[in-house]
Amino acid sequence: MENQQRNFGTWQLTSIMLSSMIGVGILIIPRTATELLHQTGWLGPITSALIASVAVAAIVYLGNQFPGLTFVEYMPRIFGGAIGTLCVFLFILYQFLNAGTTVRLFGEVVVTSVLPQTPLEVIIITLLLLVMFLCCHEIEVVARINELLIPFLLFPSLLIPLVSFMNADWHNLLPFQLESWKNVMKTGFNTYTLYTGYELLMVYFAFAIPGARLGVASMTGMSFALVVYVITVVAGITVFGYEELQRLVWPTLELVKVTQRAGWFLERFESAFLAIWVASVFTTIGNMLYATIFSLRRWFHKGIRFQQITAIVIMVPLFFLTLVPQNIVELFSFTQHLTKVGFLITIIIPILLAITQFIRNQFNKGREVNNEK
């Protein structure tokens, strides 16, 4: 293992987790959450948070068990060489595909909302160049950027849905009646990707300073994301109603437009929102791709030069990958397929790792007790 400094504090880990989770998903969550649950759609992000929390708890356990190590090192130790290596490969591949999807979604939003005359390729290349520049530096730079940008992300994430309540019709939340618990669970599984990004902690936890509180960082990040998503869904339902939400491609962006028309003091509120949102997406994609490239570096036991070359080379296939979906319908379809695969990578594998490690610890303790006797 490389001898790198561990200098991430609790707040920096919290910043990384929050920045990784809140991204493109916030623009579509009111529509996704109300598709099956209708006026009780706010239960969707709560259910998905419960699902994701189990995996987060597993990752925190693994982080405490293997201080200084990333998933690249401890997966083969827990699962054995062959299965562990396969899991490492799947994790890296998933992050690569997920980053490509997020970049394309980002490009679609910008082209359809503020820069309709700008080619999609130009927007994607600009973002990828910024991320590539980030990936050419050591991992401390990632922590500093997340820490620097997180205040600009936190305040508007809460402000925008709260301000949109000026146009709320609270009767849209009624009647409070659950038609099917099956739909609640299905919506929870469909929307758990709102919180994906937490799995990157299997990389960043390795750089936590001794004494850093991994559990506090994780739960703080999850709690804040949960609050943001729930009030965003409630704002969407109360302003538009669940029927209208199904006709909106980017419902949260429409919330911002409605707020502006209602006489909020900022002119061009939509542009201000998008400017802040760009910073949010940049940190999401940056953290994702950095973890991917850094994992390759650790996997092949290379140094910063390998990481810089990989960061440059990997952007070429990633750019072409983002252009594979021919339209927004194909893009959403691809995202749904990736969500199903991601459930294995981000939920099942961390939980199985933690359970296996826990059983192994108990077995070793029992054997030590027998030896002492």
Given for the second form:
Amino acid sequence: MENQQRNFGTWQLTSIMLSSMIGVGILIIPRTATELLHQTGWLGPITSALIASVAVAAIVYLGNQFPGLTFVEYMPRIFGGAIGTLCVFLFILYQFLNAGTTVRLFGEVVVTSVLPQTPLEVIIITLLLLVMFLCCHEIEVVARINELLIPFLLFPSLLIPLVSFMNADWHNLLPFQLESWKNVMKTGFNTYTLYTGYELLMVYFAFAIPGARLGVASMTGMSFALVVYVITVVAGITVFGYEELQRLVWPTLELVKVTQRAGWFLERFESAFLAIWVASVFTTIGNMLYATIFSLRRWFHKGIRFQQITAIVIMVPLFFLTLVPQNIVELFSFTQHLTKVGFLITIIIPILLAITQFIRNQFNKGREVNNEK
Amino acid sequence: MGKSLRCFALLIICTLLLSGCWDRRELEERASVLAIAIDQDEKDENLYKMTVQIPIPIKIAGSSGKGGGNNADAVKIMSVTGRTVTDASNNLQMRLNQRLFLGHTRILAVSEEIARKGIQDIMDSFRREPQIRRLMWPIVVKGKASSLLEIKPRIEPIPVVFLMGLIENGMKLGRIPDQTLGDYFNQTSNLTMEPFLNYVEARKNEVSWKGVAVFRGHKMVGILDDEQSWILLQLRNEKPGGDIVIPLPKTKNGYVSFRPHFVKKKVIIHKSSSATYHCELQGDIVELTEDLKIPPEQFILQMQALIKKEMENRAKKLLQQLQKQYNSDILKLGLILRAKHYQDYWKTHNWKEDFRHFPVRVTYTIKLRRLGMEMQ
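Take the protein just shown as the form predicted on its own and give its structure as the form predicted in complex with its partner chain.
Let's see the whole complex now, leading with the same chain.
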């Protein structure tokens, strides 16, 4: 298993990271960031980027320590059999649930704003079928798809907030007044789900070509995402004001709706925006589910045939899972719970892994020195 | 075997890709509402009367061929009543052969009577409906709102298109504020400011812009006429507004007209206890009906002083009305106060009440650049 081909370039890793991170969260971020922080809401994505980048650094360290290995192999090696296996299980379960909520959130956006007559199930099924098709292929396909779709994702997510600055009132950003640092931390923890997706690198780093710079890839990905999120939040605050943001379900979509000026080519941009958004959400969900299924395959030491069958089988419970929340309020509270659980899996576990590995290395080094003496 | 499988796959792909969505609707299968007017029902006070204007595509296409013979019938105007806006539109749907479509609605006209009672419950349905664009224009109409849809402007086959042109061009000239539905929503939820809407009057064949309707919360409290609205535009949006016509002092019937081209404003807040607007107008003299017989250098200085005095008087009157009469901060002064004086003013005051007592001064600087094509 360990001599699988490793052919992911640095840029490919960056695009995997970026497109896994930027997903449906960008449609909600201006609201969640300003909920407690009000006009200083742009601090939210910055704080959460700081929190997330600690975990990213840990993952990069692990990736360098275990070239060619995914978390399925190195978690039991570091933590020992029982706890390691538990961690692997939690990780796979989390990816599965996270993909489910992302699919559902995307379906909700489409149903409320563009296709109100279409049943939610149809949108979910089409998306899942597409992802299933992706999961039936070898892992290089994932890298190539991400690389191909990254311009479609970056271009609109940068262009839309920048264009909407035309009807911005900059006074909405002031005063720069921090009521409490506690709220900054809280918002940071609430919005860090924006960055979830980086933990998938625990799988995809294993396929980096020897010599690919993992640190550079993850740094670029992280800073791109940070810029996109911060300017989206700033655009939301300056255009709407934080009070109005609290009343909008999909603030970024509303931002697209008001981004229209006489003489601009951007008339009725929201349908085009959502069409592009399908690609972005597809990469997010595709990467998550591919990682889930692929790690199952590595776990049980099976081949591509096993992966294909799992892909088809796993879509059935996933489909029913996405339909569990009965309404949008339930859905949002479910995502909030998942955020709290995800905190353990995407931040604490990687950091603990890295620390344990680091201590073990030091210990081993010390022993080698002793042996030489 | 392989060939037949391939054929089958092709067939499946064709049926999937070449068919449309199942809920697809052609453009002419929709009743696109261009404008909505909301009045109170004459008989029952608790009912809203909703009037809509729906263009008839065939009539519009036909009229250009005939040279615009019977333009007047290019639209259908229908009125329904209901307890709420949604109730009324449901009642309307029962009278239509096609599905009602609000995605192209550009104008929402509300009668003054309703606006004075408060339009919160009307706006709620517009907030929730995803088809509604935030860029459409809500307008307060003097008298009955439906009269706005019944005008026959003759220049355009569709009355609403005429009205849209009126607003859009006024907006570009800087004479009419660009106040969209989205702006109204933002201003009502924002704690620092109050909303306002354009105010128009419709007569038989025409419609004219009369200024702005000032709101406090969701309730209309008063009107600013055109001259005062222009001052508002200068102080709030840095838009020039319209020409200023001033009677010349010491003459029988002489007038001078000043046309501002560029506006710059600056708000200074002194020790969080008073504010001064510095407004600079650059413009030309476009009319002078009596020869004053004074040298040009002196003429410029005299005119600048005259215009400055007039503008400051108008601004004073505007602030008097906004503060004492309406108590509604549509100048966005509160936003600036909160942004720049949060600790020392905003936290300790209740702006919604204290705006009334906040001293505001306006000083104008007039820069007279040109005298038109006439030398003096």
